[in-house]
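Below, in C-alpha cells: the form predicted alone, a single chain.
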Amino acid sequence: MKLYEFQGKELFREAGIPVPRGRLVTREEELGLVEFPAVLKAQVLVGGRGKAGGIKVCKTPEEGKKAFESLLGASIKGEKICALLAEETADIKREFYLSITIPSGSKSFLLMGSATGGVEIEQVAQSAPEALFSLLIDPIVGVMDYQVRYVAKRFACEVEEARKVLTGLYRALRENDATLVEINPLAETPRGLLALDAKVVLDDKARWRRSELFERLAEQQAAIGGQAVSVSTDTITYVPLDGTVGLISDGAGTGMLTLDLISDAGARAACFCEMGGLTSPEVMYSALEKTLNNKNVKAIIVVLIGGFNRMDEMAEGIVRYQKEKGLPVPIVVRMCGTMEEEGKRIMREANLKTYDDLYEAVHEVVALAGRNS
C-alpha cells in the first residue's frame, strides 16, 4: 500500500522524526488557514512530482491561490491531483538521502544513505557514486550505535541528530510493517535535521495485523478522492472443474479433503478456489467473485480453518460481497479457529448461517446445489 506524503509524514512524526508543520488543503477556503510563505505540494503516488511542477513555493496568499488553482485537478503522469500539502518553508543548508528497505531474499534490512539528497537516488549513483553508502541492519538487534555514528560521520552532523532520524526511520518501518521508508531530501536546517519528504510503502500482507492502521489510511485516501487502496489478491489459485458446487478454501489440504467429501456425498465441484497463505477480506471478496463468474455454480461452500487467518476478516469479505453484489446462489460457510466467535457474529448479523461440522456443511451444500440445478 503506497502512502501519500502527508500520510508518510504522520507515521514519521509518530516515530519521532522531525517534519515541517503543515496541513492538507483540498478546498480554496482552506488556504485562509495557511501561513505564508509556504510550499504547496501535490499529493500523488507517482514519482517525479518536482520535475513535473507539482511543488510550488508561494511567498504570499495571492501566490498561494494562483498555485492552488493551477495544481488542484491537474494531473501528474496520469494521476489526478486531489489534495495539496501546504507546509512551512525551511532554511536548507544541505540535503541528504536516507532509506530503509527489505531486499528480496535477504534476512536483514538495508539502510541506504547519500550525502547528496534532493535528486533521484539512481541519478546520484551515476553522477556521484562515492556519496552513496549502505549498511545492513540485523532485525534481531536493530540499529546499532556504530551505525548511528557512521551515518553522522558521512553526513557530517551531530550524532544525536543522526540517532533521532535513523532510529525513528527504523521504528517507522518496523512498527507499521513497511517495506520501504525513504526521506529525500533530509535537510540540515537551523532547527536540526528535517524530513522534507516522505515515501512509505506498507506490506499488504501485514494488513491482517495492522487492520486499524490500514483502515485509517484507506479512509484518508478515500476522503480526498485519490487512488483507491491497492491490496494484492494474487495469492488465489483457481481451478475450473465440471460439477455444480463452488468450493473456496483457505488451504489446499482442507480443500482437497472437501473435494473428496463432495464426491462421497454424490456431487462434483464446479471449481476449486484456494486462497493460499495469509488472506484478507479483499482476498475473500476476490475469491467469491472468481467463483461466481462460473455459471455452472449452483451453490458455494466456503471452508475455513483459522490458524493465521482471522475468521472475522473472512466474514467481513463475505458480508461485504453480499452487500455490494448480492449472492445469486446459496452459500454454506464452515468456519473455526482464530477470531471464530467474532466471525460468526458478523455472519449472523448478516443473516448468513455458519457450520461447525464439515460433513454437515458438505451435505448441506450438495443438497442446495441439487435443488438449484
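Positions refer to the first chain, counted from 1. It should be emphasised that the depicted structure is a prediction, and the values quoted were computed from it without experimental measurement. Throughout, rigid core stands for the largest set of C-alpha atoms superposing within 1.5 Å between the two forms. First, how it differs from the form predicted together with the partner chain.
Relative to the superposed rigid core, the position of the CA of residue 10 differs between the two forms by less than 2 Å.
Taking the rigid core as fixed, one finds a CA shift for residue 342 of 2 Å or more between the two forms. For residue 329, the Cα coordinates differ by 2 angstroms or more between the two forms after the core has been superposed.
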Second form
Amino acid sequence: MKLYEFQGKELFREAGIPVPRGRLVTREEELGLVEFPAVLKAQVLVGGRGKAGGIKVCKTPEEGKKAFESLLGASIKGEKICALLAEETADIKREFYLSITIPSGSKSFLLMGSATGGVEIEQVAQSAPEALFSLLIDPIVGVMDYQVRYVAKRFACEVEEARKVLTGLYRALRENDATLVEINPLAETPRGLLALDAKVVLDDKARWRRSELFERLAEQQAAIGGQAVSVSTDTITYVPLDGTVGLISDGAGTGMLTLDLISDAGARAACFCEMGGLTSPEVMYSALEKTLNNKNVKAIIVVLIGGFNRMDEMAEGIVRYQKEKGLPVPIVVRMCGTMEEEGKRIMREANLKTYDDLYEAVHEVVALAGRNS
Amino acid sequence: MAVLVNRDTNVLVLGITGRSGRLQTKVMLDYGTKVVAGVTPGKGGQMAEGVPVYDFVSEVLKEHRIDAAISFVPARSAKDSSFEAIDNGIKFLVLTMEEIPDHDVLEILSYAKAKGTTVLGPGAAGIISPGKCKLGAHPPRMFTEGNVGVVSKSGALSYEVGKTLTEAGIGQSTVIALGGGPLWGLTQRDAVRLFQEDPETEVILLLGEIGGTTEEEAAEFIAQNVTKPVVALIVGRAAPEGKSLGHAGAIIQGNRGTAQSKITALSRAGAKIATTPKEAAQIIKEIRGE
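Same protein, different form: I have the form predicted alone, so give me the form predicted together with the partner chain.
Every component of the complex follows; first up is the chain already shown.
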C-alpha cells in the first residue's frame, strides 16, 4: 500500500522524526486556517511532483488561494489532485537523502543515504556517486551506534540529530511493516534535521497484523477521494496482451515458457493469466471468466503442471465453468501432475480432451485460434 | 550423492495436519522419502498419514534424528515455526508458503544464516533427488535418476523441464525450485556452487526468467568457478515490458531484467543457451556425445 505524503509524515511523526507543521486542505475555506507563508503540495502517489509544478511556495493568503485553485482538481501524470498539504516554510541550509528498503535478493534492510538530496537518487548515482552511501541493517539486530555515527559523519551533522532521524526512520519501517521509507529531501535547518517529504510503502502481506493501521490509512485515502485501495485476496495475475490466444497457467515459469512457445509458433497471446502455485476450483473458474471476458480471445490454452496444485480440483473448476456458462471458444488443456488421474477422469466425463505434451498443446491452440479469427 | 538431500535424509514436516501438509506428506512417503515426524502445535499425539505428530520440534528430537524439515505452516505462523526449527538445530529448512510478510522473511533468513541453517524458499516448490528423496511438491513421474543438476526459481518450470528431460531419457541428480521471489534463502548461485561440488552432477541446467539480477550473479559465479558444462534456459523472451508476470520479480523495466541481458551474461560465462526445454535436452545430449 502506497501512502500519500501527509500519511507518511504522520507515521514519521509517531516514530519521532521531526516534520514541518502542516494541515491537509481539501476545501477552500480550510485555507483560512493556514498560516502564510506556506508551501502547498499536491498529494499524489506518482513521483516527480515537484518538476510537474505540484509544489508551490505562497507568501500571502492571496497567493495561497491562487495556488489552491490552480492545483486542486488538476492532474499530475494522469493522477487527479484531490488534496493539498499546506506546510510551514523551512529555512533550508543543506539537503540530504535517506531511505530504507528491502532490495530483491537481500537478507537485510538496506539503508541508503546521500549528502546530496532534493533530486532523484538515480540522478545522484549518475552525477555524484561519491555522495551516495549504503549500510545493511540486520533485521534482528536493528540500527547500531556505529551506523548512526557513520551517517552523522557523512552528513557532517550532530550525532544526536542523526540518531533521531535514523532510529526514527527504522522505527517507522519496523512498526508499520513498511517495505520502503524514504525522506527526500531531509533538510538541515536552524531547528535541526527536518523531513520535508515522506515516501512510504507498506507491505500488503502484513495487513493481517496491522489491520487497524491499514483501515485508518485506507479511510483517509477514500475520504480525500484518492485512488481506492483494493483489498484483494485474489492470487490471479491477469495481464492483457494484444494477440488471440488466451493463456492460463498454474505457474509463472511455465506461463512465461508458454508465452514464448506461442510466439515461436507464430501467434500471439491475448493475455497472460497465472493462477498461483496453490489454488482452488474457484480460482480456475474465475481465471476462465477473466480470460473469456477478453473479446480478442479466439482459443484458450490452460497449462497445468500441478505440484501443490491438485489436478482434480483444476478439472472441477473447468467443468463447472463449462456447465454453468459454456465455453464460447475452443479450449486446449494440458494437464499433468498431482492427482492427474482423477483430474483427467473428470475432464473425460465432461467430454473435454486433455494433452500431456506442452508443445502439442501449444500447436493445437495456435491452429485453433488461427481458424477462429 | 545428491545435493542437500539423499536417500538417508530424515524429514520433519511442519504443519503436517493441514490440507496441503497432509497431501504432500502422503506423496512424499509414497515416493520413499523418510518422513519420520510432523509438528502441529496442539495436535501432538495424533498420527497423520501414519506419521507421529508432536507439539514441539524439541519433542520430536527426543525420539528421532532429523536432517531436514519442510514447512506447510500458514504465513501468519511461518516466522514462529521457522525460528523454532532453527533454534532446534535443523540444518535444512524448506519453506513452501507464499505471502509471508517481508520483515518476517528477512528475520528468518538472517537468523538462519547466523545459526547455520540453509533455507530453501520461501514460496519454494522444494527439491527432488530422483529415486532418493523428495522434499516438496515435485510430481514424481516427471523425474528420473541421472546426472543433470537443475535449478529454477519457478516450481512449475522445473517440473516442465524435468518432464522433458525424463522423456528424452536424461536423468537428474537433483532438481531444485527456489521460489518466485523477490526474497530467497538459497539462490541460483548457491545451487550452481552445490552442483559444481557434487561428484554425481555432470551437467548443470540453469532455468531463469525475466526480472531481477540473480541469473547475472550466477553467471558471474559460473565464469569464475564452474568447470562443469552449464546449459541455461531463460523464459519470458516474448514478455512485454513493464508488466509483472506472476512472480513478484518477473518484470522487465527498461533494459533491466530482460531475457536478452541474462542470455548475454550467461553466454559470456560459457553457458550454452537453449530457447525451449526440448532444445535444452538436445544440447545436453550433444554435450554427452549422444
